[in-house]
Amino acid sequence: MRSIFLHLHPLKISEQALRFDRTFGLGGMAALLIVLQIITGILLRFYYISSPAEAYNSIVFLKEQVLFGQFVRNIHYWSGVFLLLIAFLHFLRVFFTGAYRNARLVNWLFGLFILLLIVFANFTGYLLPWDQLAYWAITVSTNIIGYLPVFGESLRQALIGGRELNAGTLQNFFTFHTAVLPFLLIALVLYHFWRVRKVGGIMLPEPAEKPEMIPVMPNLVFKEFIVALVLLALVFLFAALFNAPLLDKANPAYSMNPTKAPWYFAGVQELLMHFHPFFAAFIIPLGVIVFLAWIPFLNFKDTPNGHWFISALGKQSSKATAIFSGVVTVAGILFNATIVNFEILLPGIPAMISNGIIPLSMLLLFMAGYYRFYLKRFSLSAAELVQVVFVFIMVAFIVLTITGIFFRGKDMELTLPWLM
């Protein structure tokens, strides 16, 4: 254990690991920013009552009684949602830059994993403002988890403590989000940081000839003191402007319209406007998972070699992939809602067969297609292939995300953003 505290990084790094487009800074920011949120967390521990009565209370009093108490509920907000897509961004560079094969396999495993965590601590954080916004996008959220077969409404009842959101599900909450996530983060990123140290640090490309070896000590410290400085600006920038929603206090008698997940959900939900609740909350989700995680499994023949997108050709067949793959998730949002709905098209046939099995293989056959007249041609290799694969699950996710944010109306229905 003396070792992860001491050694999180070398006593000297080649010089072309100091080059600013191989890292971003962005585990380093990542990083920063759960060390803010702890700080500011615990600073909004002192006033925060965690029952369904006082909770709201308190948040009001916290920014209309407290000195600074609205900016320091602000920095802690906006660090979460900084994070989250910091951390997803992070997720994003280890891949595009081959990060995940060999001695780095475990890493990339346990980078999964505080990925999740830090969708869970956002998540959990979200409800305990306990306001019209903070509770019915939890019972949207929570409803989803309800669709997972034979076990969904048994562990959506446990997760909120009772059929609907209560005194419990703001316990649970508050509970995870303060006393059990920021624990398991702390460590998980640590030895996180520490497995990357002990295989040689960051992937880089293989130098013509061997690499200049000098201190981090200015040169790496410095630089990240830089980017730590530039990103708390940022923060406290959005933090000085841009107040942490907080609506009137939660009814449940009353409904918003839309009542919209979380913006980090928003994919899944959208998801369900389009797929049987089996397909959008279970299958769809579980196969990206598994997929994430199967990836460092599988029988490369080329070993990774730093650059990213791997090769010119992977450069070229992702950014097609990227378009391919926008077009095709539009285009099917855009002919769900407003040309065909297949479970209206075909009275009768079962919703699971209809609004899942029939519009996931149509999915399927576009991207056979797209692979036959478009990707065969290049002779991709098994490593190109799987990352056309992973960009076209990524770009489909973040235009879902957007469509849910920021397309869907009252009723949920498709509508211009200055239109809601």
Contents of the next structure:
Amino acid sequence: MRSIFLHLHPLKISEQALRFDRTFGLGGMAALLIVLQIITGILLRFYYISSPAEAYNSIVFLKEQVLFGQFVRNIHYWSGVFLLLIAFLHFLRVFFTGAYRNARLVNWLFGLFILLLIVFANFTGYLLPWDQLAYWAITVSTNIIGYLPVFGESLRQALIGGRELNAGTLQNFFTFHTAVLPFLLIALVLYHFWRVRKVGGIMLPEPAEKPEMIPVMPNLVFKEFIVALVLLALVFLFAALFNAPLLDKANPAYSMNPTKAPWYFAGVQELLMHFHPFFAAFIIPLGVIVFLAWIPFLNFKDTPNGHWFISALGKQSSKATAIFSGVVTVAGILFNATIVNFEILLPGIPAMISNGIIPLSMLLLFMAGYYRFYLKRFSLSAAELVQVVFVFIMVAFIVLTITGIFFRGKDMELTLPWLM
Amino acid sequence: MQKKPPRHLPEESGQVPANGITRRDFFGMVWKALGILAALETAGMITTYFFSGKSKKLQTPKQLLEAGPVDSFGMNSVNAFMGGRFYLARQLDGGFIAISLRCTHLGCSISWEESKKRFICPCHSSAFDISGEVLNPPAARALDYYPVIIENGIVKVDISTLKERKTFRKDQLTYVQ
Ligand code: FES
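Now that we've seen the form predicted on its own, could you pull up the form predicted together with its partner chain?
What follows is the entire complex, opening with the chain shown before.
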């Protein structure tokens, strides 16, 4: 066991790499959480029954009759939440330290793919309790797929095995969640680690003189151990204090008000309030993913160098953009929700144009204007400009997600969290 | 560990043919091609395996649900049949339509609001009139419906055939002959 663990490490690493603010240990934390998910997931499988008639009851039984049943379920729930958050932070860290170019290109792409798989793993797990929360959240989310052109409806029906959620859906999701995704994730994560080693460890700035190499045991391993313990303590604390949600048993005749998508899709759900589904759920997310995958192929003259935010100027422009994007997104949401609704304003035109092409092109024009302004005003390098666009998109995404989770109440109207 | 002695490889000692491809290269390519073919076949098999059974699995044989005698439904009234997943709506002019519960926006279950004489969806507040026509977006299509058959004064609904429509048209209604 010990030798397997040590095998993932080199014998010696640069002293530089040990500084905590290089990585914050996020990648390692994510890996630990995946292990925790697998252990608790296996434990849950001993009690869970994957049929609409039994699924909900088996969870209630687990909660009420099984020693530590509730606790194991809570750990599984919270480590799932933490995993998604930490994987996302890890992705931000890798971007902002510029660890995605040249030899790391492949790992950037694999990392993106792993992030999507983690989202999918969370999503498929969301349905399994078969309570009102799960049933309607998955109904709404899978219906979005139906808006994809040409193959959308058949893909939706293949995924859920029918026109509406049924026993086949549960079986599909259960198989993805407990067989397909765990295997894929384990394989890909190991490969992800191996590639980091292959390119010589984590991204570091070009040192002035040859850095001192020190043995990983105990220097790095000891640190990792502490981070792992703190993380575990945090997850257990959450599991002890906050129960994983479980509402009434799913009732296909009665929708909840409001019916919300799972929290990590709250950003897309918020977009759906402003754009035609084809744009909100397909064009815009796909555009963002393509942009992220495309970043390392851009031909910068200057390569990001392992410094956070590239340079002092890069840091400044990122900060300014973050504030700007936040303000603009909030303003856009309020503007569209209260003052101008294109679909009602232009009733004669198909919703695809009035609520899709028009607002989207307005948004893109706005972003292009901002980009031009930065290009002219400050002499940012290509890498710093890409960073500005990245920050703009990420902050907008985060603001949308927070709005969707905390500021949408009854009838999906905008409200304040304490009025919900 | 000791190094293994190199295997005896005849073609290496022989001459390289004029086109530059040795026998070993050739077999290497054949193996690669076979490997790719096998991978594609497997992928194709898994895809068809996954998709072919899924959408057909739940197609039910023709199934008629008896709603009741014609006279028991007043004009301009709506009755819920939760078991059949529809609302039986009788229009002002006496025409019947069986409206599916499923909202055409993102699939939540609509409910009938008697005071306002309209269907509303709790999820994103779409609204529909008594014929299923959209009154309020985000839903963009009128509600789906099931064909209604009237035999010997009894209203029956064919719950095995769900019909989609863009807007409401008169010919979607069924009248007593
Ligand atoms: S699902 Fe009915 S309004 Fe969105």
